[in-house]
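So this first bit is one chain, no partners, the form predicted alone, shown in structure tokens.
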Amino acid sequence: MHDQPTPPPSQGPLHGPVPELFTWEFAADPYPAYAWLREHAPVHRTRLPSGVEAWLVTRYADAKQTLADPRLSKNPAHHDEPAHAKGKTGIPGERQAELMTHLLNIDPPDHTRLRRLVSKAFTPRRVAEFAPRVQELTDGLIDRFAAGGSADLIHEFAFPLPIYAICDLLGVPREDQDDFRDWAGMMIRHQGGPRGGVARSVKKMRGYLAELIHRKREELPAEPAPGEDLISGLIRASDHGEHLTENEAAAMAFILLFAGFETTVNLIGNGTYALLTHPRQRDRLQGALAAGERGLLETGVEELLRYDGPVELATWRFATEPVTIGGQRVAAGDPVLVVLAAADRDPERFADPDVLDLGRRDNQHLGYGHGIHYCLGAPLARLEGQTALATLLTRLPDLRLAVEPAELRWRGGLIMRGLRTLPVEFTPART
């Protein structure tokens, strides 16, 4: 993983050497490098590990404007890829698996139409109805390791919780959900390394989703039942004149799974790690929970999203015409990546941005994006994050790291940032 050490000539001179980006050391703590970029090169052209050259946008004001700029398309067709960058600007394998027509790759009016079809599954009311199931999943996972006195919170808790939750929402039968867990695990393990493992998992998911959609279509009742699963709802919309193709239905189910699980894995993992390494904030939250006060939990999860959120860079955008961002001219066709992790620690927007303050009120972070592509699943992610952290801290009150922070390893992918493992210890719960 290597960054281009010198900028292309079109960017102009920089003040001092550019910090090395996208190394394993950078993955462990990217924030000093992002602080340098915010100050000296807020819109910075770099060569990514894949070989693709892209612009990194690091200041909050520029980031917010860029996320909502209609001249920046989500459709990779607007990027004239050189041979060495062919197929390297999206999710590995999605092209070959015919899964490109999802919300992260399309613009209005198709984006508007498809988002409207699934938005009702993520309304606050629907998510609130799902809360007991999330609590049941959370308690069930903790039950498996609570008596042992130790666990890896990534693999035993943060990873399976959102997988099972999104599978339930989609309507994946319980007997098939472990297959999804295996495929999702391959996608996470291979991020930052060979893309073939991710592509194989995507292909397997695509085949399964096509078969599941076909099976559900044959079994679909005439009238929708209360709480109908999302795949059945997509099929029903397609069959009632919404012009949703099978590829669109499969791509929609795929991206909801893909975008809905790893973000929450990292929210829970990064959030727990931040609390364990900031004992005063953790004690503050535990005190509030013990008193039955949920307000600090709600503001706390938002602060954890700002402080060390699960999505480091927003997904790809491509200039459809020449655009000026932060005083820097971006040519038509150029890829643009908004660095959410940098924007959310911009001292021009947040007071003491490198300080974790669970009670922070003025916290319009960009962790869920901004504009028409604002995260559709934000209400569900908030529910899962709040439930997971509150239950962990309540049921395992003396939870602590089992290794030194320097021993932990971070996954080196481009878009997401999260821990590979999170070994913890605690007093074993009585059975």
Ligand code: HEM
The other form holds:
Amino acid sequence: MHDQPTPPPSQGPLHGPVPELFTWEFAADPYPAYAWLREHAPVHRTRLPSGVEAWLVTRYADAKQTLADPRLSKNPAHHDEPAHAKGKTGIPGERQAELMTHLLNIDPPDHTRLRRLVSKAFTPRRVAEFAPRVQELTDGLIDRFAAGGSADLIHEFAFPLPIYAICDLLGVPREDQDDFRDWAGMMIRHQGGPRGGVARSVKKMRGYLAELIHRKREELPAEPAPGEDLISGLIRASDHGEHLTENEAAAMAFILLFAGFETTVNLIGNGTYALLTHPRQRDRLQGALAAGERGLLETGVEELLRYDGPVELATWRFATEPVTIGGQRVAAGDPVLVVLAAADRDPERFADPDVLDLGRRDNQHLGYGHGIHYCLGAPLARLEGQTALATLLTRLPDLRLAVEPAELRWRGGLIMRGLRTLPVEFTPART
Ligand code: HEM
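Given the form predicted alone above, produce the structure of the same protein in the form predicted together with ligand HEM.
Starting with the chain above, the whole complex follows.
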């Protein structure tokens, strides 16, 4: 029941054997391989680089259904292979259990309870109040490199912006935010490589969060101040009998950081790259911004998420009983990975799916997932993405790539899709 047999050559251009997945070439441009899978093996069992076997779901309709299917659990205890317990597979292991008991690894009713507690912090209104701070952070980062005429947009811009934004939201004091930036940097740099660096950073973050929660609990005022930070809000909830343990509060802070950080880095990175390599679309957006029209910015960021979004594969799901996905039987205990990047280019759902059209209207992409685990931070991600791209294009209007696209390197991680560096040039601007 493992790899599906190689199908006979098809009539169209997508013939040939099963394409090789998870190579460097694949990381640079996975879309032709995904087109092949969608066409010939839409629910495809494969061996991942970690050695784990999992089903890849690539068609939009199957993807949407799978993401919302309660028979697919997020709890790694349902995985039939004990390998994940060794922590070597990328599936959350028992060793990190404390921080890993978070929204993306649990099912209802715990998921419902924890998500309700934190969702107040992410309403569009709460997030809109945060807009001036995101603009201030964005301008501050651009000020640091604008006069130089060149920059690596990943390290100098896309990377620090979300980490500072989430730290502010959580209530991590400004003087500690650079430590967070360093740990998060370790977590990104060591992905796909030795896991020791990641484990060390996670440990430091865990220690820091436990101490911060303890300190905030001691200093918590009797009444919430307007705009109270998220960690204080979580402590208040747990103190008022909402059944949130201190460990759950730490895991929540961790998942917000983890889920909201690299994703947003890659929205800004992949989005800027797509704009710089599609000059007509970029001119169109610059024209709209110059005319004070925000509509194209809003549809444009959604289109960038569809076209080359940060989350290539949704996180792990495990069949709790035999299920049939797209006509393929999946056994209980099997891991299932929904390939959002493939679903969002499905010609059955999107007209001209390989074309970047910033004004695309019918664009119900899956870049933020679907169902009960739909991205909690989507309003914040939209705010950050829109602010970052609009400010970059307005303040550095002749922004251009400093290297050929073929020279760029993509990170090789399983879930996320993003660039290692994005060297750019522009006419030096006054700050
Ligand atoms: C462009 C940026 C972002 C993208 C593309 C993105 C994408 C996603 C996706 C696809 C999921 C669902 C994963 C699955 O079902 O397997 C998800 C869940 C989640 N995201 Fe985001 N995300 C982004 C930014 C953020 C931000 C800024 C935050 C918070 C600060 C955040 C917090 C979360 C949380 C907490 C979950 C888990 C929700 C749950 O399980 O109920 N995300 N995100």
